[in-house]
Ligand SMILES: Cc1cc2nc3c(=O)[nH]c(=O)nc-3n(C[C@H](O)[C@H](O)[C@H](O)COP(=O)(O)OP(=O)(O)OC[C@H]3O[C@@H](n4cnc5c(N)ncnc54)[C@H](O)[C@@H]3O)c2cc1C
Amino acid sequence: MLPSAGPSAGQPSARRFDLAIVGGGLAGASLAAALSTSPLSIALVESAPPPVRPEGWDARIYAVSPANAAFLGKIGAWEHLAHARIAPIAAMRVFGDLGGELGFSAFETGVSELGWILESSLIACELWEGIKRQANLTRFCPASPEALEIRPEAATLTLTGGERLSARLVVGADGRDSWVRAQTGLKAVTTCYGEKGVVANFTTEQPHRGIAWQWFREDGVLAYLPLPGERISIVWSTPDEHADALCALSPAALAERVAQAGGHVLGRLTTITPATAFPLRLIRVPEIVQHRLALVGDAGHGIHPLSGHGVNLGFQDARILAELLLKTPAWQDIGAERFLMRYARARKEEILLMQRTTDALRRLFRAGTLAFPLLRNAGLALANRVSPLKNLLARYALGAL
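Quick one: this chain alone, in the form predicted alone?
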């Protein structure tokens, strides 16, 4: 039984829950779904449900690692996805700007797929549909938090309509500009890259055969990611000015520019969705827990998209926190900082490794001196010939480090 937080004079009494999740995006919704069999009472606060699935193809896509496909399967989401809209990654080919090349395949790595490419909206809508039917969960949507008070015995969330929720644990799953994180004073060190990620979808003249391509170029990092059929999605991480110029191009000019940048490896491209762009930031949050509070997903970290592991880190946050809560006896205080430190310790190494690796790669391929291009391209060529190093990089691509 949750201890009462005790309403102040003139305030309505708070509805009591064991867990309150602020944010119903991929990390928050997957955490809620992973706790569907637990005895915990859960509140989920979200400003708006996922938008209706587009008739065509969503330009915002994710590369889901095998480990996270297994997690989505365990919580009952993966098997309900429209698999005709999911493309397996059979191989990856990475190119430097002076001829360096690295390639590996699922077969060489000993797995059936290196990962899967699927639309953001496809996962979001399926997770949301699943939690609608969840018996131990109450959705507050549309709703936004207005105030957060953390007391020794419980945390109290006040929503914009005046409703109050009391919980033993509040989880901030509300994205990079997390309101929860800001309210609790957890520091976020943000590095703005001065770059944007440009995303768009195209049809291809030649089949992609499940290959993901990536080019480290002077104007940024360009990735071709396979979609079902003869289609690809691109992510071009590039300086702000160049990103804005790409987004201003006509569909035909954009397709030609993207095809040219990729060496026409898939022949002529035709634009399916217009280019859109989002700013790129590295976000370090030294402490992701405190008394009565934990952060998951982008609220607790942000990395450069060149690795494609941002969403995978968020799913692993949800998986590990859920496993910890599922194993917890009823007498345990799930909001105690000492208890939550187990989650923080379990996530620290992977988050730091991915942040440092992606940031170092981004810096290496943005360095302007002649020595760096020679070094990095030689490094790609060497890694392609040395099996242990190549296998290590394959594991990094799989999100298995």
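We have the form predicted alone; now please give the form predicted in complex with the ligand.
Since only the chain itself is given, any partners or molecules it might have are not part of what comes next.
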């Protein structure tokens, strides 16, 4: 069992848990939910109030891979989702800036859909509904830690109100600017892309037929993602200045600009949620564990959103760490570095591969770089004709490299 976390003079004694998760975003919340049947006692510390559904449509949309839909199903967070709010992806069409084209469909790839598009808050609220009822979990929300002390036998978090929590393992699931990571020796190498991801939702004049579109343009990468009905969501990764200019447009002007950039493939667009922009960064964290500590989700890696895999990597972190913890005998010290290295080893390859592939694609098609226009457009056309390469790209799109 957890050794005593005795108070120093004048400090209140710490409440003891086996596991403390800092951050209840999609990575942290799915980890907690995946451990609902484990005997571990869990503390979840989240600085923001529990998620709520916005009026209308959420501007933050995710492409969830089939592997992660299965994971969400296993932890009970998929079947109760409002399926009328989820759009299956039937096909993808990718265009270069000189007309190169690559397309693949679920049918060709041998799956029933390439993935699903759904709103971030839809999954977040569903995960939190489960967490509220989870018997082995205590929520500290809204609450933030202000100190983390790592000792050989336990880690202790001190919350802003002075409450102390000790745990055999602390998991940092607190996003790309992770406070937990900053308290430890785990270094992050950050590359700012000088770009932002502009997101907004639109209704379309013509049906999208479940197709996700992506254009590698001189001014960045624009994706149309199908939403239920005649609606789409866009992510336009583009240099800061252009992103700010897009956000400053009137709804009508934005809709026309986005329709034009996509060659009016879906006819006229009408803006239904205003554009917002997020700065884009590549974050490499060479070590994601140390004694009594592990990182999941964006706290452990950040990638360019052109592939739409950020959240998929976070779900897989949660799945793999939870599987390891679930099959661990009670005598095992779950915070021992040697034990945690199994998690780090299991995640290393996929994270590195996704970061490298996405970064290479982004460099090849970098906004404003015309160094390889023929190569990249010819490359798309070639990939479209060569089955193994096309299958590889389809697997990349599915998050199953």
